[in-house]
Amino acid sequence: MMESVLFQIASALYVAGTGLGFVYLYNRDERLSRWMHNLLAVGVVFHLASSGIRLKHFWDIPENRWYLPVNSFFGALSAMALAITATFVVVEGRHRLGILGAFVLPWACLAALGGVFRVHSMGDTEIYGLAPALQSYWMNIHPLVIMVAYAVFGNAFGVGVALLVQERQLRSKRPQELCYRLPSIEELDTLNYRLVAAGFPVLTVGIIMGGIWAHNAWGRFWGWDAKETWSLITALVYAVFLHQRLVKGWRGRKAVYTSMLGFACVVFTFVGVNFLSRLHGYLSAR
């Protein structure tokens, strides 16, 4: 199936690209840095085709016409990985940051490697039809936005990381030539802080959609299923990070640590919470 083929290419692409940029670690070769922006860039345009192609045979079934392929755990896994790296390749043709892929890359990596192992597992690629609480024009609003709040998350998380490891670096008696290659520990803060603060108002706009949503198919705003729950504690430890931010001035690793549990709470959201939620499990029933 092309979809499938096109979705394995990218997958390949994201792959390589995440390799190049662990080499990129430890070479100066500016050319390595370019060449993991290019793969990624074309990595993207091969999603984008095999989505398009899943998009059309979701569009054969009835029930699913005008709505987007994201009700199966590999749509949502695959609009994941997409969300991610075209995230990336945006900061990093806009920042220069080429050294961060090895921090910021491996969470799209493992999406879409999830997605390839579903595809070979369980023939996940297969086109359902829509359940129908879920036709509704939300579903092509709400999974995006939140996707594209995680995908931002997921880049602060990598950020983060290269700032813990810039600072055990700066600390250290012997730093590595690492050290002189990742940006300073006050870029890295700034940069994680301006991303956390991007996503932050996406995330809630995608929480408040998804209240108006099951109000128009379950007749409630919240009803603390534990996907709406732990959607809440996201959004709560984000918040936290951003108003001791502004309020307290954090900064350094604090900051960072509080940032990654708001991504531990967002990994676990995305994925686990599916096969514990009654009424969003539908993610993980495919």
Contents of the next structure:
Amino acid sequence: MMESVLFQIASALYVAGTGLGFVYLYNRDERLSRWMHNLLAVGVVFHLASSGIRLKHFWDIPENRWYLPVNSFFGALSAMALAITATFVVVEGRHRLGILGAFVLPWACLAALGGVFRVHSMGDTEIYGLAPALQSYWMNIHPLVIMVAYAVFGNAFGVGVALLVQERQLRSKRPQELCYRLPSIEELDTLNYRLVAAGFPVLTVGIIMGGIWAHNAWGRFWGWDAKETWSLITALVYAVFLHQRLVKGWRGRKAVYTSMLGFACVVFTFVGVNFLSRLHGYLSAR
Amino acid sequence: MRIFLSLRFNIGLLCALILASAAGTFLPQSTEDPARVEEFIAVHPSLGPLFRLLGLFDLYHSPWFLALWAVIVLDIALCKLSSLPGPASDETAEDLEEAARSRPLSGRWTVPDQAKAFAAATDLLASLGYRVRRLATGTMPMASSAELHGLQAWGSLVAHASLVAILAGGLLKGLFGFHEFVAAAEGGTAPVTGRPGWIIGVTDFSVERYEDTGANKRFTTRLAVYEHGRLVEEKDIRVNDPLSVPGLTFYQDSWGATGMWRSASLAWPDRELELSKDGPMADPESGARFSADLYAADFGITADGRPDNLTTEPRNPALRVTESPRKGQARTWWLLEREPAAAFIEDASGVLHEAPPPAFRLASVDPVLFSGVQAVHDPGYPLVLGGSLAWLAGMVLNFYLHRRRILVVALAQPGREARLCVGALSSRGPAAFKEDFDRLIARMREVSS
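Okay, that is the form predicted on its own; can I get the form predicted in complex with its partner chain now?
Okay, now the whole complex, with that chain kicking things off.
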């Protein structure tokens, strides 16, 4: 109960922070950016507290002891919201790019609100005992690594949207103030590339870890399960992006569209594939 | 050969792989669910046979899909062999000053003494961790190439080579390994057909379930492995905890009910009767004789009204019991353990008829379970594992190391002051190195003058 209350408070704070991010797009007041940052930080604290309670209840089931509670759709959504927000806070903190909040944070909000919706539709926060295959130390590594990659790609997607907006502004005859507040196309392009270049190795290593886990559990590294296949597709799309960028020097819109296609694959792999996958179906995780 | 080196062709291959892989997740696959494949063909009578012909129902093992992988491997090998890291072309250029100046980041200034300035500049680079190499240019001009994180240049090669290794590992398993599902009942044995003379024995099997959800908590098999009758190894195996013997590993995969039972009992309001596998048991009260034969773990009824076992999991356990009263005809009942109010009578042709429940019910039934084990011989796995580690190394080298190459050229100009010319390249592009390069040039100017 307390877990879901704290999670909902965190979600509300993320939504409020994102709202401030949108206001900050059109209002130069720096206090808005600071407040956005503060709301997100407090949201992360509430989220961590909620996760702490979740962990305690999860570990009350002896088979779950020492494993992370990401074996349910709510658990995955909650971890995803936390990962995207935390990645944004780190990137924003390093590059002073609060202006990108409006482009990146909606994904964290969507994941958090998806979690809230899931709690209301299921009636609880989905704490179940782990299936035998999930009782492995890989449970603490493989999903976490994959989620970090997804969060980084989520941030890259937001940066890509900002780049498209900026490009549109520059092409228009009467650019709005937003044009002068967003980073330059060159900076956004470089940031988009650097985020993808950071996320791609993490994703592929996460996929390989999944393969090693599957080999330990069932004696096969790769089984063409829908989730495995779609994560491979995601990696291939980002590989196309990196090859085009590094070899052919793709910049700007073309590169961003490819990166966005990659993120569409991420979203499908995270949500859509649950309806196709037997092994990784969160929606039938009971 | 040229086509393999074309980026457009490479991207085309990746796109073909993406589309083919995606198609396989939407079409039913015979390796996963053969019944759904047949259903698809029945619903799509024109497309279905065509898809079957194209191998789309076993897409990931179809010849064209495997051929696509083979072309990708060949493509990677050719591309990487044609672009092995080597010295930059401008380091062997005749006009070294021009080579330095043409780099995306460059600086040029006059210095009082050519040799001293050159030594100071290269010493500075060395002190910053650069690997400095004097270029063989004779005496004039003096030139050095300095490099930081030069290993980065190998990252792409290592990563691509590791992909080839991983795929080769998969190929090795396909050619020389095997993967076989072996099921044995509790107390029984089953042969490993891929290894003649080898059998597994399930000495004991236990399963635990979560009380709240009924999902599997843990299942354990006491597995014995025999080679030509000789016990090779015995161990409790679980999912994630297999048994390995030289050349073969046994993984706990699944479990279910065999259709046999160990013990069962019928109950009346005032008494119970234990059934026997060896023959009918008489109920002393009524004088009727009872026997049981078939057990269905997940009882269901087919469209033509016959008994069916939907899965091997005991979701709706039922037992076929024959009641032979002292007078009258014998009746064959299907009794459901969890639904005592439901009962079916099976006629001589095997068709079920719903019937009012008899005076007795199925009180308990203890089924004989089977343990499903994957017997695997995978000679390619070490290659896959090594390739995976190499991939990790390649990714780290390629994306997390920042390779910087600096060309320093000192020129003596007759009758004029000497000149120092510095040009730089960065694996992350000029923008990522500009700030550091400007600072470096400032320090070089300081030490060289």
